[in-house]
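One chain comes next, on its own, written as C-alpha cells: the form predicted alone.
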Amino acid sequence: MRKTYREKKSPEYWNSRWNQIPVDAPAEGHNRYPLLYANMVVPGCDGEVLELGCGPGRLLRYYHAKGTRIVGVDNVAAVITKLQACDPQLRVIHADACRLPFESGRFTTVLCFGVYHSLEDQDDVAVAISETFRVLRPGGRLCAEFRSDSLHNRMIDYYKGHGKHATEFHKWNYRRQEGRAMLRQAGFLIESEYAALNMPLLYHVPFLRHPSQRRSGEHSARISGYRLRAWLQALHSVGLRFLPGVLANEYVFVCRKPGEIAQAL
C-alpha cells in the first residue's frame, strides 16, 4: 500500500470541500461508477441499506427517491446539515465509520465508497471494516471500494503534486490483493471484484470529454459519472479488463456476510 499527502488535514479538507458545493442531485449514469456497482447489491434487498460516507448524497438521494429504506452516514457534520436542510425526509446521521451507532445485524446491504482508504491509521481501517461486518445481517451484502495503487493514480498524484511538498495525510492506495485480504480478515466472503474507473486522467483535458460534459464542473460530473469521448471510453473498458494495474483508480468488491439472511422486519 502507498500513502499520499495533501496540504490540509482531513477534517479541514472535507469541511471545506463539502461547504463549497451544493447537495447532489440523485445519481445518474447506470453504467458508470459508482451507481453501476451499487446497483449490483441494492435492488431487490428486502431490508435497510446503509451508505457509509454518503457525502453530498448522490447515491443516498437516488435510492431514497426509489423508495429504498436507506440511511446515510458521514463524519462531516456540515454535509449532514446540508442534506437535512435539502430534504428533511432523508435519514442521515453524523457518525464515525469506526463507531457506528447501530445495533448489530440491522442492515441488509451496506454501500461504502471513499471511506476505508481515507482513514490514516491502518488499525482504524480494520476497525471500520469490522464495524461494517457487525451491522450487517447474516447473509447481508457489502459493496466496498478501495483506492488502487495503479499507474493511473500515481500519475494523478504527481499531477496534483501530492507528496511533493504536502505533509498531511490524504489517502491510502491499495493493491487489489491487499483490499481483498482486509475484507476476508474481517470475515467477509468475496463474491466478485472489479477494477473500476471514477475520473479518468484524460478527463482533465476538456477536448477529450464526452460532448455532454465539455463544460461540466466537477459537481455536475459527479452526479452523472465522468465520461470521455465514446472511442476513449471503449478503450478504457478494454484496458480495465486487461491492464487493471495501469488504468484502474478504484477496486470495488462485492461481499457477503456468512450465514442465512434473516427475515426483514
Ligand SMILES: C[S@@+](CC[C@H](N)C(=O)[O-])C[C@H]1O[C@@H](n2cnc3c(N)ncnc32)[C@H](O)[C@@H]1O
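Predicted, not measured: the structure shown is a model, and the values here were computed from it. Positions refer to the first chain, counted from 1. Rigid core here is just the name for the largest C-alpha set that superposes within 1.5 Å across the two forms. Compared with the form predicted together with the named molecule:
- The Cα shift for Pro22 between these two forms, taken after rigid core superposition, is smaller than 2 angstroms.
Having looked at the form predicted alone, could you now put up the form predicted together with the named molecule?
Lone chain follows.
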C-alpha cells in the first residue's frame, strides 16, 4: 500500500471541502461511479441501508427520494448539519466509522465509498471494516471502495502534490489483493470486484471534458459523474478493461456477510 500526501490531513481536508459547498443534488450518473456500483446492492434489498461517509449526500439523497430506508453517517459535523437543514426527513448521524452507534446486525446493506482509505492508522482501517461487518445482518451486503495504487493515481498525486508542501497524510492507495485481503480478514465473502474510474487525470483539462461539463464546477460533476469527451471515455473504458492496475482510480468490492437473513414469519 502507498500513502498519498497533500497539504492538509484527511479530516481537515474533508472538513474544509464540505464547508465550501452546498449539499449534493441526488446522484444522476447511473452508468458511472459511484451510483453504478451502489445500484448493484441497494435496489431490492428489504431492510435498512447504511451509507458510511455520506459526505454531502449524492447517494443518500438519491436513495431517500426513491423511498429506500437509508441512514447516512459522516464524521464531519458540518455536512451532517447541512443535510439536516436541507431536508429534515433525511436520517443522518455524526459518527465515526470506527465506532458506529448501531446495534449489531441492524442493516441489510452498507455502502462505503471513500472512507476506509481515509483512515491513517491501518489498525483503524481494520476496526472500521470490522464495525461494518458487525452492523450488517447475516447475509447482508457491503459495497466498498478503496483508492487503487495504480499508475493513474500516482500521476494524479504527482500533479496535485508537485510544487506544494504535500507532507500530510491524505489517503491510502491499495493494490487489489490488499483490498480483498482486508475484507476477507474481517469475515466478508467477496462476490464480485471491479476496477473503476472516478475522476480521470484528464478531467483537469477543461477541453477534454464532456461538452456538458466543460463549464461546470467539480461540485456539479459529482452528481452525474466526471465525464470526458466520448472518444476519450471510450478509450478509458477499453484501457480499464485490459490494464486495470494501470488505469483504475478505485477498486470496488461487492461482499456478503456469511449467513442467511432470517425470514419474517
